[in-house]
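Just the one chain here, laid out as structure tokens, in the form predicted on its own.
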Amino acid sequence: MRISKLFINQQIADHPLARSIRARLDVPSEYVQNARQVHAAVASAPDPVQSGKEILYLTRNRGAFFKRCPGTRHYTCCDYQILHFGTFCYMDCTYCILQTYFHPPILEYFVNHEDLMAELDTVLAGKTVLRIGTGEFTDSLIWELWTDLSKLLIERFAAQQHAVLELKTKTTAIEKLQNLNHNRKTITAWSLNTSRIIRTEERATARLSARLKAAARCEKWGYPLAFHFDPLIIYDGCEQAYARVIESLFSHVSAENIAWISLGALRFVPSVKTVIQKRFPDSKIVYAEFIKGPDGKMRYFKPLRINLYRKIIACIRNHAPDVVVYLCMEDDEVWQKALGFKPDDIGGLPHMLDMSAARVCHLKPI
């Protein structure tokens, strides 16, 4: 990560946090009254996208930070739970939507954890199965080289039995995990893509060996994993390239700590595409058979969808004929087609991943 200018709120200015962060970073800083300024300074350059993944705003989060996945009715949704800490990414591939879903976009980290841990604790106090990710609308690594948010977390799930939490990355940020005590209620996650996709779509993100290397530390400290191909990017020569991905995956760490596995094809709005086209220039993954979904996304025709679904869970399945599969953002019919079932077949997407985490997380049965 690297930060060029650092914005402060001046109503945060004395927070041990800020003033922390400060120090780690030694990078110049400003102080500002709201972030209308930070907005004002990052809209103005030439790349906006860019200037913001390298100036960092401090602040203190107002509003919740526990956030239901903003699903839609039109797809089976997971019902996630998202831990709010912060805003946007400093890795730049080419389909993210947070290049258009914060305007503009910034790196924005909420100080006041001890708001946040309160809020947490009044969470877990309801003793109900959740599945808990920090990754929605940023990576949940990234910002380990000058907090310890994590390790945070981490300790708080460790003391509790029904909730788990998701660290979801591409990155490799993973040394402060190792000698945590966390019981098994944190699952390590890594968003998986062939090496040719990292290469010309996932810029500054860890190449797919050294995620893969990284995960196979993670299960040896004892953690859960899981893992996201999404998106899926249709190439020719794709389903060849994704099936050396899933050998090389289970090359690395074992099923039966696999968590689960999520599936999701390509989809963005329409506005990503004119970001795309003007900051990638090169990328010519928005100029494929695509078609406006019931959501207002852009997605491949449901064939090529479910033929290439097919195709993954059925190397997926080779090596792992057990761990819990799943489709983010798709409807019944794809469903049955490429997974031969319906998620209310089985109680509902979320049953069956709560049963999921229960198994390998070791939760309490409520």
The other form holds:
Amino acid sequence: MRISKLFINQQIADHPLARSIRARLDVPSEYVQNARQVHAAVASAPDPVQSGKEILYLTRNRGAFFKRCPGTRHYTCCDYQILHFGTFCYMDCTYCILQTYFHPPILEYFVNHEDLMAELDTVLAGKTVLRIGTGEFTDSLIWELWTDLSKLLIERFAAQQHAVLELKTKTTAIEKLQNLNHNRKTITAWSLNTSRIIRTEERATARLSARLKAAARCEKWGYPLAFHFDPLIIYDGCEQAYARVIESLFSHVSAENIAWISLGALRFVPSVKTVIQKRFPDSKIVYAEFIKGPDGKMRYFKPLRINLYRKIIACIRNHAPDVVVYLCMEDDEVWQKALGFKPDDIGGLPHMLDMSAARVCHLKPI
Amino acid sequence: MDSKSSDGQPGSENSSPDSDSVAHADTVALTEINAKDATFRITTRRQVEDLLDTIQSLGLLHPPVLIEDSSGYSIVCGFRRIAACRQLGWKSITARIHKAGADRFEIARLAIADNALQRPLNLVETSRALNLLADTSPDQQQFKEAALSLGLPISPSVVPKAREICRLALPIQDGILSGTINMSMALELGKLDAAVATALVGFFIQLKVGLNKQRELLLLLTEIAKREDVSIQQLIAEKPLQNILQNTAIDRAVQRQNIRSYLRQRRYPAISKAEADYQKRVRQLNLGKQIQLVPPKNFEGTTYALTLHFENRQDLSNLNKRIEKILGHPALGEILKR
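Now show the form predicted in complex with its partner chain, given that the preceding structure was the form predicted on its own.
What follows is the entire complex, opening with the chain shown before.
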């Protein structure tokens, strides 16, 4: 990670967390009136996306910290809630939607944790099962070097019985999770892919073996686990390669501690293709057989997705017949053909995941 | 013929020697004119056959314009006239001559006006004219005013693109001049390696395809080449494409269609196969002209549409019977099973 400059919104200049991050990050800093000044600095760079990964903007979140997962009506969504504490990522995955999701994308961190925790208290005041994740607009653990938010969140979730926090990452930044009182209410989750895809498409991320070792350590510390094979990328030999990943996964962790495994084939908004072609000219992932889905995203031709899902699910089932496997943003036909049932058959995907969270994380909803 | 001055003006007419901008007329040996310096060349026409007869019989009606340089003279206006005179074996011509220190912006406008005020400039000539003007104008405002007065485009969205054209590989420029490719495609091709662009221009010329088809073919070729780690030239040179390209027995439109189908199948093998399978099964259903079965877009959804065309109750009743037959046909089961 190469943060070369820190921008601090003038309004939070004296916030203790802003001061703390500034002290931990030994880089030049500049106070700005608003985000426009940061955007201007990034947008004028030859590669604004790369530039956005090398600066950090500290500010206050004026909006809601909690958002619904941005699913579409055309495909089945897991319906989890996003805890939005920061945006973007210093790792550099070719397929990352965040490259076009923000204009321009910048590493941005909200320091008003007091507001975040107050909002979290409100959300947790309900007594139904909740699944809350932080890995939608950023990687959950890239911020560990400069902040103590994970500790704050893990301990807050440990103090209740009906909600789980999922920390999703491609890093191995788990050291600060050791010895925390998590009460099994935090799921540590890793995005997994084949070694080839990690090497060619997931720049600056941890290697597969490192991710799995980190998962094993978290399991040893008592954390429930989850894994996301997302995006699954089709290439010659990918089925065997994903089979090897699954074999390696179950040689590192035990199935009974896994809350869920998700599968999601590569999909992207058309504008991401242009970014990939420009920023990663050697990447071939956009030259597979894609169609435009009803949600406007490019997806692998359906039979190709179904075929890959079937193979991977069969492989997972060989190792862990009972682990909960779900498909991220797929329709009933794909569910039926890949998993043998539709979400509605089991009460819906959110229900299926809630039940698994309750079982693996020992939830006691009222 | 030893030499001929035939500009209709006295050869001894001189302008003030103190003025760098004002030309004077003089007789100049052709050996003193540097024909290779294309700084002020706007025209893309190289042939001079159309000028030979006139010049031979009437002389040079309009004297070329030259500018002094370190070794003699460079041509400002009259590239083709001077080439014709050389071809006719002349030794010297009468020309209007500007001093070396003449205002380059003014000289540039002269060179452009000599072409632009006689005939519409083609895209390459427009590009040359814009570049010449931009390179010599003292500032942006004067560039715009001059361009406007010379009938050149001044739109900020067009000028940079147009200026790019004359810097492209010559085969691309030739493609523009032959009317095979337009500015948009030329700029696309300009992003590619010159050899690849040359191969593509040749490919498009051979197929005589319009812009939309060019775009589609370029996209297919580019993406296949990237995915398979081969060059576009290799792809074009491969046997399957060459077999289609060299098959002179088939109509050009069929040839184009075959090329497109081949490339599409190679780029999207699974999708192409699914489409072909679907079409085969629809044919088995023998729907006739009054019934259309429309699959879900890209086979992504699961909803099919059946459209019926009828004129009266009897028609509809007949269609109803046909639908009953279709419902029992195994091909429908195959289609819906996917």
